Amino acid sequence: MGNDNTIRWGIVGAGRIARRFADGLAHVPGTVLAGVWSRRAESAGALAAPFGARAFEHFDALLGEVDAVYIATHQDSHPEYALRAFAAGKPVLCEKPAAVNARALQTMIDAARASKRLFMEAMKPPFYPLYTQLRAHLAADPIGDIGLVRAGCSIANVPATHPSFSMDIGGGALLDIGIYEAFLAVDWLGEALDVQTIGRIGATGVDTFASLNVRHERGISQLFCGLDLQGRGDALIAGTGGTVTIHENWWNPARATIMYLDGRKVELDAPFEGGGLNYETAHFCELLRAGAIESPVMSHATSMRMIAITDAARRDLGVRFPFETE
């Protein structure tokens, strides 16, 4: 960082969710987008270009050049660049899923850890002023034992040239829009400790759709995602002693509906501004600024126990990558 304490940010990959990030840069006070690198350096420039920043020709020069790395690529490869990430110093915010399975999973978190480094999965809902919000009201005023977590997406116009249908770089539905479901489920429930799933294979290998009943430490989830079917929706949180639906989209969370036993009816509106991931990268932000290796909204528990759940629903289904190992 500048004597300014402006950080300086990198971003890997040059695709749609990069240029959300980088936009999004914009909504984050002390940060400035200084470099890009993609295996398409024709890409990078096209990020670069509109915020004066510089586009890398190689992955190392770019690390030399920042404060901290954004990883946009497809996650297969998110656990390369964060270990060289970490190599070299840098600490990684890293888009979901972070990893396609609980081994590299874990062996990013060694790593960050080893080199003392931060390291964040990009589960952009918890950072909305909705959710933090919502996480505020219920302090105050439960709805008693949460035990029920219901929440699904499933989109029926996604490309069949989309990277989610490629068996190649850890596609399918669970991996690319399950894992906001099982974020949602381990949030107010912990650990999974028995999934069951049902689902559907397409003719590339992955999952296009896939049903889940997941017993969690303290209580069920109920999640569905698909890549064939449109089910757009909301998400319904149940306790003992009322509801939450949080209305769609509940994954850019803005709205909330909360009723209790009592006949109480209380609303929550809280617009969000930019494309949402500035709040995420603000969160970010601050534990860098204050020397944390680990954020205590989305720790590395936390992406643990997601990455269990996707681990076990591809189990039931059958998916194997082919650079999966033993």
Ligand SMILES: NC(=O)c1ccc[n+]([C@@H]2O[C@H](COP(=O)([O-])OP(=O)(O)OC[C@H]3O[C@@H](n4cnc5c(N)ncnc54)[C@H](OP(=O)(O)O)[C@@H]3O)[C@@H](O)[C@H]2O)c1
Given for the second form:
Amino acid sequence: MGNDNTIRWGIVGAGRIARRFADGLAHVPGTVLAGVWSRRAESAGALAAPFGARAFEHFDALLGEVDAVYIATHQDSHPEYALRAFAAGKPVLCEKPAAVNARALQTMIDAARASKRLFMEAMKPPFYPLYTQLRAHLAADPIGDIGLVRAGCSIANVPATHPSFSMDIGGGALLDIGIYEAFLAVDWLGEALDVQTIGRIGATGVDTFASLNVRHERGISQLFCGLDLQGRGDALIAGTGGTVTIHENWWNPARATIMYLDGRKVELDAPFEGGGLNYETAHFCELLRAGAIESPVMSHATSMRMIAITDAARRDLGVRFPFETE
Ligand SMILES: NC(=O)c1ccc[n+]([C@@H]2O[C@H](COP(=O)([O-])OP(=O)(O)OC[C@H]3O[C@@H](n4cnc5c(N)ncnc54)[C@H](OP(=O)(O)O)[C@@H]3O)[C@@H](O)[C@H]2O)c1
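Condition change, the form predicted alone to the form predicted together with the ligand:
All chains and molecules follow, beginning with the one already shown.
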């Protein structure tokens, strides 16, 4: 970090989400895109150029010139780059899913803790202004004991060439989309104790649709995710004294309606700026400046609880990636 506390970011991977992250830095004061590395020099160069950033030829060279690393490759390679970043003493913000299974995620958490470096999965919804307002509102004016989360998202027009259809990179609806719903469920209901899944497997072997009923420490969640139906939607959080609807698209939350049993209705309206990734980035930067190694909002335990759900659901559906040897 420079004397002025500016955080020099390095991006690994140069695809769709990497570009959105880079654009979002303009909304996070005290940050700069310092460098990009990806496996193809031309895509790293194309991402770096408009931001005046340097395209690195080698990942280790990038590590030497940045204060924080954002991993935006496909999920099969997240652990490899995270471990190399921690070994070089660099903190990591890692795209979701942080890893394809709990075993791989645990190696990342262990390495982060051993190196005492900040590590957070880039799960964006909890950092949006709407979600923060909702938490504060329910803390002050609760809807009783929350016992149900119902949420889903299915996208019908995913091109056949999209990485989500690839077994080789750890694709599938559960890891691409279901991980968001898993977050919402564990955030309000706690750890999953039992997962029951039905779904469909597509031609490439990935799960193309999954419907989950999950028993948690504090209630039940009903979740779905898909790559073959159109089912964009809202999310419902139900308590003994009322309900919250986070309106579509709930994973980019901007509006919620709270209905209380006593007839009161509260509307929360909090548009987001900058594409949305900027809020998690700003949170990460604050933690980094404060010397933290874990986020209290998106903790390591929360990431482990989320991946436990997708692991269990993939087991139910019989989806095992070729590189998963155990
Ligand atoms: N938070 C969100 O809203 C959000 C949205 C979409 C995706 N994501 C997550 O972001 C990650 C990337 O998704 P994407 O849609 O951006 O994919 P993408 O457009 O295909 O881009 C992936 C990039 O990473 C590079 N790459 C892939 N594997 C690599 C490896 N082993 N080593 C080095 N570079 C590698 C690719 O290189 P090539 O150009 O050579 O292929 C490409 O530049 C996924 O984990 C996905 O789940 C998050």
